[in-house]
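Okay, so here's just one chain, in structure tokens, the form predicted on its own.
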Amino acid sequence: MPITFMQQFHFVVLPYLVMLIFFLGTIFRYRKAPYTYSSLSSQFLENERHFWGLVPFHYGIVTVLAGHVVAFLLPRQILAWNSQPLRLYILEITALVAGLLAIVGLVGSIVRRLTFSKVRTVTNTFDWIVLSLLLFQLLSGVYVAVFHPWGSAWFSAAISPYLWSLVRFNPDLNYIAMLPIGVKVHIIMAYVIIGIAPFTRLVHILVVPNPYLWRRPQVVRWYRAPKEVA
């Protein structure tokens, strides 16, 4: 199958462009606005729904991302693991459940921002863009898992070699040229999210671990000088 110009752009030019933007954007923001280098949490405005939205989302998304990273770094080991059907089923079901958990948490977070006026007030346009992109990416990931199953196997056999070819600065699109359009869209959207991350709350992924996932509850108060309050 011949490689088209759009495939060259989306799977060769775009990933390198995205990484350049991510690298330079991250450095620029850290130097110019270091105190924004966080999730800019709205937990102090409303905590109950924040907990039930963000915690399931984080546990789900971390599990999904960890699976992608392991398949990228250890593709042969993943394929060996999948040689036993039961282990393959366990891995696929775990990934699907984690994806669904992340969607439930993200939807809860979106509803919270829509229904609580104080939280909605501190939610800017970029936040809505990020939430929309993340929701689309999670839904497309679940779509791929359901309609193009055994993703851990074909990710290790096709996408991992493609990604490694990018790392070696010798892109080889033959690995992904025949992949379904849904998978290709999922990959492209991942690049887009990485590209905008330095300019959004997503930048907080660079300052992990996130201890609030397991720390004891704490009270957060604002302090303002009397003149500011007036």
Given for the second form:
Amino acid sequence: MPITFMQQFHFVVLPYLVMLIFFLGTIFRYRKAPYTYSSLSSQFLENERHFWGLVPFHYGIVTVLAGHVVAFLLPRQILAWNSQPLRLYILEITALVAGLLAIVGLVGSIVRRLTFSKVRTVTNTFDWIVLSLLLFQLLSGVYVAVFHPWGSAWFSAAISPYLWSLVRFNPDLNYIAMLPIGVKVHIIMAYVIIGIAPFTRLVHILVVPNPYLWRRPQVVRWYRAPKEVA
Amino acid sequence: MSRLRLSIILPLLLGFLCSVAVAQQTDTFFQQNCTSCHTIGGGRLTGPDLKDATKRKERAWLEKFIQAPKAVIDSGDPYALQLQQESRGIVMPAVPGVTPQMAKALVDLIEAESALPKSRFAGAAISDRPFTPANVALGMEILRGERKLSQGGAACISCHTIGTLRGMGGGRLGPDLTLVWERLGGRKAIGAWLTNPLTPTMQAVYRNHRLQNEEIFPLLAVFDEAARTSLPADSGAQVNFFLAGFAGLCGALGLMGWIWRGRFTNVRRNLVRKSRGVE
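One more: the block was the form predicted on its own; return the form predicted together with the partner chain.
Then the entire complex follows, led off by the chain already shown.
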């Protein structure tokens, strides 16, 4: 099957373009506006619904992303793990649960931002674009997982070699040229999200305060004298 | 005199080397792109046996068909429609890299190989012996990935399902293999396909991990049995998979609520209530 111009654009030009934008954009923003490098949390404005958005979303999305990264870096090991169907099913169900958790959390976050006026006030247009793209990406990911299983196996066999061909600056589109449209849309949207990340709150991924996980607990006490009540 | 001799020999030598290179390129091209569906003198696979194709149809037509099979079929050409009918309705895919020069070289190759008593492209050596239950069992192990492919290729279950698979079935990226035996035309045709897969994805994935004859034979046994004893896989496995994921979701949400049951909620509301003296 001949590789079309649109395939060349979506699966060769676009990934290189978005990676360039990502690296230059994140560095430029860090140098010019370092204090905007944050998730700009709105937890302080509303803490009740926040939990059911933030926690399921982050546990879900981190698991799903970690799965994609491992399949990219260690495809042979994933295929070896999948060599027992039971293990394959466990891996796939775990990934599906994580994807559904992320969707529930993201929908919770969107509803919260729509229904609480204070939170809506601090939500800008880029936030809505990011939330919409993430929701679309998660829904397409679950669609692919359910209707085109088993993603962990074929990602390792076909998508990983394609991505490595990009890394080696020798793109080979034969791996993905015939994949179903749902899979292609999922890949293209991933590139788009990487491309817009430097201009959104998504940059907080790069400054996650990981040491919080292992540092000693800190007790915060106020030494200010309480205000006298008149 | 020696310069004159060189001026004659050198172009001849270059011409000879170029023709050898083109012939080698054509051989490789034919091997990689045509042998999944065609033999030269080995009988019909998914597509017709190409032996003496130039005697059955004129060269110009063959070159045109090789470059754009679907376009010729769509034009209503009676011979192209007959070929499609004989191939159970399967349309020959357009193969990337077939230039007019390559099409001509391929027809030359077919003509030259047809003149030989036995062509190199007479087909894969797949045994004719009957399949046994042990072959089927081994084939299922290979298909499920429990028996590793000797060249390290991905297991069939990664992308394909088949009616005889239990549990949550196989992958759905590629077609269901339950009726592949009839679809592609039996032992020899599927054997040739597995020896040299034609679809771009399979070609890329198995390019450096070729299936061996001792792996292909048990897989053929599985396909034969599935075609005789099973119906194509239904969507039940996918529904079970989604329900398992949904159950896991409910469990995970319940677990999160339980783990963080002591979290601060209504902090501000509680403070306001306290400040108003309501305990």
